[in-house]
Amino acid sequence: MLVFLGKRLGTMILTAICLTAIVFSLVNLRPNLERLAKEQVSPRMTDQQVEVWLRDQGYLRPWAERYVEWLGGVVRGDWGQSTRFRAPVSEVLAPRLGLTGVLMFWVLMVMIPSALVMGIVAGMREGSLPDRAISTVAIGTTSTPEYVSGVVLTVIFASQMVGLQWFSGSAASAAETGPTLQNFALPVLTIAIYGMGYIARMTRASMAEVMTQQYIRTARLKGVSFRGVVLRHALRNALIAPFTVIMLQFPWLLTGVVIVEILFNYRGFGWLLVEAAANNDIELLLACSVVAVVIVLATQLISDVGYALLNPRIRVSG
């Protein structure tokens, strides 16, 4: 296992370096640098003045030299200065990540239990009425993007058009005073509904496959009740595949967060990423990319290790 972890960590580091190098190159393209110069000084700058400003700021140095310097700063905790917020990137990024962490916690608390229950109920009796109903709902939720379901939920539960003003159509107060049922329900449901269907379908497929195995039939022939077969024999093996799927939802949650946070005016990581892109904040964009890369690679590592531990048929060797 230690050899496996060592190889995985080495691969993660190389992947992170490659991905950050690509992002570093893209955000430092010449048009972006020229736009940054005019935003920081004056829109009426001449080409010669832009060239002088870029040279003075060090943007015209060799790419490799600048990348190594930036990467060394990231390792030391120096993320640079945000041109959009006029503050160190670390001071801007940390609280926004915390806000998104709170949102993701409640999304997972709603999404995972609901999806697992739906998938298990559907997979216990393949082809039954509950199976068909749950599968239909799961397909419907998976095929509906967040910007559609978010608008629909807002119209139904937060607007004056329908009259059910149960919740708030904005989550701005959740970021300022803390989440409540009224200001946090819609963004949580918008993200959870979309991911819930995919996890439920994978759980249902895994459960249906397990229920056809020989050891399940043997347990039934020995007189074990259907409930006992499901809880003691089928459930553990059926949850191996959904575990991997759940861990791989985290990278998707990053993209879903961007849409939902803008839609509900929740100023977390997704909102910050859009602000950095819209205002050509190079240092902040790079910091957001590092966070995204680390989250994706870390969840993949946890997924691989967890799958190896949960599945006794998998043996990790050097």
The other form holds:
Amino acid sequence: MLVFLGKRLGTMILTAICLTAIVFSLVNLRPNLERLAKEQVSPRMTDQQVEVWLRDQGYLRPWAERYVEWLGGVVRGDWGQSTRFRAPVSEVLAPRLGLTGVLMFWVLMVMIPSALVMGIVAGMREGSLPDRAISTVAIGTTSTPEYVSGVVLTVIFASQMVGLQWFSGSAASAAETGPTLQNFALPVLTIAIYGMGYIARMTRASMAEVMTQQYIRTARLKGVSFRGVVLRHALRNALIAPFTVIMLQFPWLLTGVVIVEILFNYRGFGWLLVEAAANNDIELLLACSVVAVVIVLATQLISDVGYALLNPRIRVSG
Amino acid sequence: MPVEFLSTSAIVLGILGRLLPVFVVMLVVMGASFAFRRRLGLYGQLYDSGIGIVGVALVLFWLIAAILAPVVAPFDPYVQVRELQNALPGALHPATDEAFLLGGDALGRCVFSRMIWGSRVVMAIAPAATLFAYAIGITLGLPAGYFGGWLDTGLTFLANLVLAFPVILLFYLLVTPEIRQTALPGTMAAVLFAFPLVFVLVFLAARFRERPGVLALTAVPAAALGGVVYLGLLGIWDPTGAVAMDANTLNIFLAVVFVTAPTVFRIVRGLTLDIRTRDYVAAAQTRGERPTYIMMWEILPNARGPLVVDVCLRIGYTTILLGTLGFFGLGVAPESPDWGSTINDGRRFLRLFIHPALPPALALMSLVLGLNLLADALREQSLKD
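Right, and the form predicted in complex with its partner chain of this protein, after the form predicted on its own?
Every component of the complex follows; first up is the chain already shown.
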């Protein structure tokens, strides 16, 4: 197990280094640097002045030298200065990450239980009416990306023209005074809906497979009630596959978070990423990328390790 | 001058009237397909299930709407009518008395016409991008799964590298105005667009190696045609102007292909790993067939079932990716009628006016739903066999 973990960690670190190197080079492309110079000094600089400024600021040193220097800074906790917010990146980033963490927490709280229940109910009697109904709903939700469901939900629940006006169409106040049902329901639902169908389908497939196993039949023939079989025998084995799926959902969730934070004006990590990219804020964009990449890789690691732990049949050797 | 409006029933009738050509073509195509479904293979089997028919209907609707857009859409998608800014559905054009069936957007453009024209953008890019991603995924996935070893390790690492990138971050880095000033899109295009050509040539060469006559008859035209398309796509030499993409579209296309290809690679690699152990592969190996023949003509045809299902899902997913790009205004031309951009334009005023954002949102959803239902029906059919 330790060797397995070590190998995974090694691959993860190598991946992280490669990814940050790619991001670093893409962010530091020559046209980006020229734009930065013109933004920082004056839009009417000549090419020569741009060249001089970039050299003075140290942007024209060899790529490898700058990358290693930046990486060293990141490891030591020095993430540089944000040009958009005129503050240290770490000070800008930390509170935004917290806000997105709150959003993610509620999304997972809504999405995972409902998806699992949907999948289990559909999968325990394959081909039944609930199965068909739930499967159709699940296909529907996977066809509804966040920018569609966000618009539809806003129209239904928040529009002043025809809507029910139950909830607020903006989550801006949630960032300041804390989330309430009124300002947080729509953003949370919007993200949860898109991921829900996929997890439900995976759970259903896993559950349906388990229900055909011999030991389930044995238990039924021994006289265990259907409920007992589902809850005690099937569920534990059926939930291994969805666990991996949920963990691997995080990269998609990140895209959803960005869309929803823009759509509902919730100024968290996703909003920050868009601000950084739109304003050519190089160091902030780099920091956002590092955070995003680390989250994705960490969830992959947890999914691998968790899968090995949950499923005794997969005892990884070496 | 006050704007006059149509009644609700007149709006519904008007929309149905504009869509009449689409429905007629749909009826003809689907009726004929249904009648001959026993002879149409996999496509015909779709008509055996309700889900399949709904899926075909939704996809076909948007496909035909995209083709017939000049007939169906009453207005030019870019023309602005100042009197009809944010006009409610059914508003009449002050000069011509033609109706903005679904109202006007913030700039006074016809929402209905933009939705119809927007389907062209999706229908042109999404299937093509999926096919390119498939060419790349198959060309790399087959050898990775078949040979294994360092080739597999290396390619899998690369695929995982791209997959570990949050899509949205990759888009923000790859689809910027600045990046167009560098050599990066050109280089990426040169590499990625070469794969379909390589795939087709290897495919033919593996089969007709022993028969130079047939090989010359098939491979030479394929190479010529592929070469022309390749040069055209890269913008090096395009005599007809049919294949060249403008810089915006090229950038979007590349980003979508780049994001999709690693997933396809993983699927193909997994299928190859499975099929490689079958008896017919061992038989071919014993006969002394070359690896390219076994991969292209033994493994690939036997992997087609899951791949066909995935193509449908993948086109739907590509549609969602295109919408995401449009929603963030990345790489799309200004005022483009594509669905993502129109949703983004409309959502700013959503609390006051719902009609500009809702139609493209529902359009995108119905198309993706159609593709997902198609995939589901195909999967069911393949399980029956």
